[in-house]
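What follows is one chain in structure tokens, specifically the form predicted on its own.
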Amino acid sequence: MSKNIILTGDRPTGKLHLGHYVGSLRERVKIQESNNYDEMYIMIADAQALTDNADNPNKIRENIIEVALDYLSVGLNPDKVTIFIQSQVPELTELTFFYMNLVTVSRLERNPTVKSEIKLRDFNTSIPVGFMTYPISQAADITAFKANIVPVGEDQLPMIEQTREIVRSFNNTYKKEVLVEPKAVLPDNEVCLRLPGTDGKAKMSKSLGNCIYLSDKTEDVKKKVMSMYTDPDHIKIDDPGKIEGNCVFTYLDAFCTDEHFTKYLSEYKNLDELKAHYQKGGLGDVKIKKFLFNVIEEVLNPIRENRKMYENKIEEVYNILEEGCIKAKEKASTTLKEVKEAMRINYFEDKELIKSHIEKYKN
């Protein structure tokens, strides 16, 4: 009987943001709750981050704790999910190796996230080697754990399809069903697949300084919330609004549920209630971002409770980083094992290789 091990993570380039919790974290927990898996891995990928950080890799050193804090802060368990850092688990970089052999360069060229990044990132003609194969780094981090299920955001997708063609490739090569092929799990939610920034960008993105950060203080939260993108043409509250590309109904499709209604603003029964008053005009912006404002520190309190228990603990958080990279890098030993047995490369292994030549050169 086949196992569901789940496999997801992020890099630490910074702390995480709300960008992050409906993509991703949120159903994390959720699944984490259901115990419908077997096993479940959360990568700090800190190798990764560091394609395209070279040049400050104290950023990273940084961010590790912080990344790790909001995963503890967010409800991640580590007696049910094993959590590790990518860099401290070496088996991933020699799978990396491997791998290499069986893509192209024209097709990490055609991967829509990499040329995506590249563009954002500015690289032009000067892009680091290691981010332009982190795609093939991705596949190893996903086939090291045998991962069958990857939680992910929309943009990552061509990623998941690219350690699938390389499972096949793989597995086709050495003619044996070593690697197992992952399947990308979206948000249901389809507004999380991509949360906008604040300033109505099409992604909330650190680099850009238009996130919610999970760690924010309630003034903080409350100054963004209330200087929000929302509808440019409405001026005055009697105005009719548009709802599309406005940040303020965009969060509150991915956040709030009837009962936050009931709670605070109960003149309304639902969310389509409210959005067909602002459409007609007659509903200003400030009323809907003070109810955006509740919705949201309702959600970010526990989890900022937490995370002050959590700090006053940080031993025992690198503890836990540390647990979890031990038993991750027993599991991907195994697999790395098997990759070698299959690639016929296991030479002080393989006996009868040994018996072989010790009966060739015999005499």
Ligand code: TRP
Given for the second form:
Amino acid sequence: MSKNIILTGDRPTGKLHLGHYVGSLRERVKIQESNNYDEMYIMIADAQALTDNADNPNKIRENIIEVALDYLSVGLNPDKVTIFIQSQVPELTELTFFYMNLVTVSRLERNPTVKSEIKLRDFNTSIPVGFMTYPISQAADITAFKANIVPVGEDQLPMIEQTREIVRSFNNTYKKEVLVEPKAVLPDNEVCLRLPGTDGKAKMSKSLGNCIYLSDKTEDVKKKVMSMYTDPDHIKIDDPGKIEGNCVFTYLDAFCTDEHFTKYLSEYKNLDELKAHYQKGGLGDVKIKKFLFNVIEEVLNPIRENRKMYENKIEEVYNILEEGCIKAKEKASTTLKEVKEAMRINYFEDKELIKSHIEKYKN
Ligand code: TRP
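Other form of same protein, the form predicted in complex with the named molecule, not the form predicted on its own:
Whole complex next, starting from this chain.
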């Protein structure tokens, strides 16, 4: 039977937030707890982060520990998963270089996520080559581990598609089933695909200042929730309110359960009842925001406690990362060996090659 190997990761450009949590972190912990996998790798994608931060390596350097602390705090268990840093596994760079021959420039230019990132960053015509080609490096990340399952957010689907193409092209070109086609795993709850920012904008993003971070303090969470974007036309309590595009309800869709109602808002049985009342009119924003605050705090409290514990043992966190890098390197180098063999660039391993050349030049 084929193995279930999971690989995923995040760029260390900032602390992780609730969007990361519902979009992917929660899924990873669920898989970990299910024990229904053979190997799981979680990568801190510093090399990818550098593709548009070449001039700011300190930002990446400082955020590696933040992301590692976030991973451990949400419950990723280093005894069950390998957490590692991308740049410390040079095999990934080597694979990237070889895969580059299997991808056309126009294919890269069609990648919708890269396209929108280019717009967002105002690169115009000065796009770094490394940035343009990061989908290829992402294919290397995934295939180096022979991962078949990649739990990611929706914006990563084009990367997985491109990886699948590279895998097919490689196996076809070199006539050997060396690489494995991965499958993306998205959260089943649709609102979790893209959690909006607290200002109602499409996405949580550090530069927009609309994120709730996993490491935010209670007071900050309270402030952010109480000033969240709701329905701008819901002015008086008696006015009927809109649910669509109303952040508080989107977040409740992502986080709240019927038990939360029993605990914090027992006048309602569930979210449907709360929504109906809001739509009819007579339910104020402050009340729903206070409820959401309680729900989010229930999610964040255990994460905060774990974080505090790990913050007191930073050395141990560094050991976890270092051991993770060693393990990841081992796995990636096995794949690289197979890749080189398939590509016929294993000159010194192939004794037949030397023999045939001795034969060829015999006088
Ligand atoms: N592109 C991902 C992000 O922006 C990070 C990443 C790099 C990744 N390599 C990966 C995710 C491989 C999944 C698989 O967060």
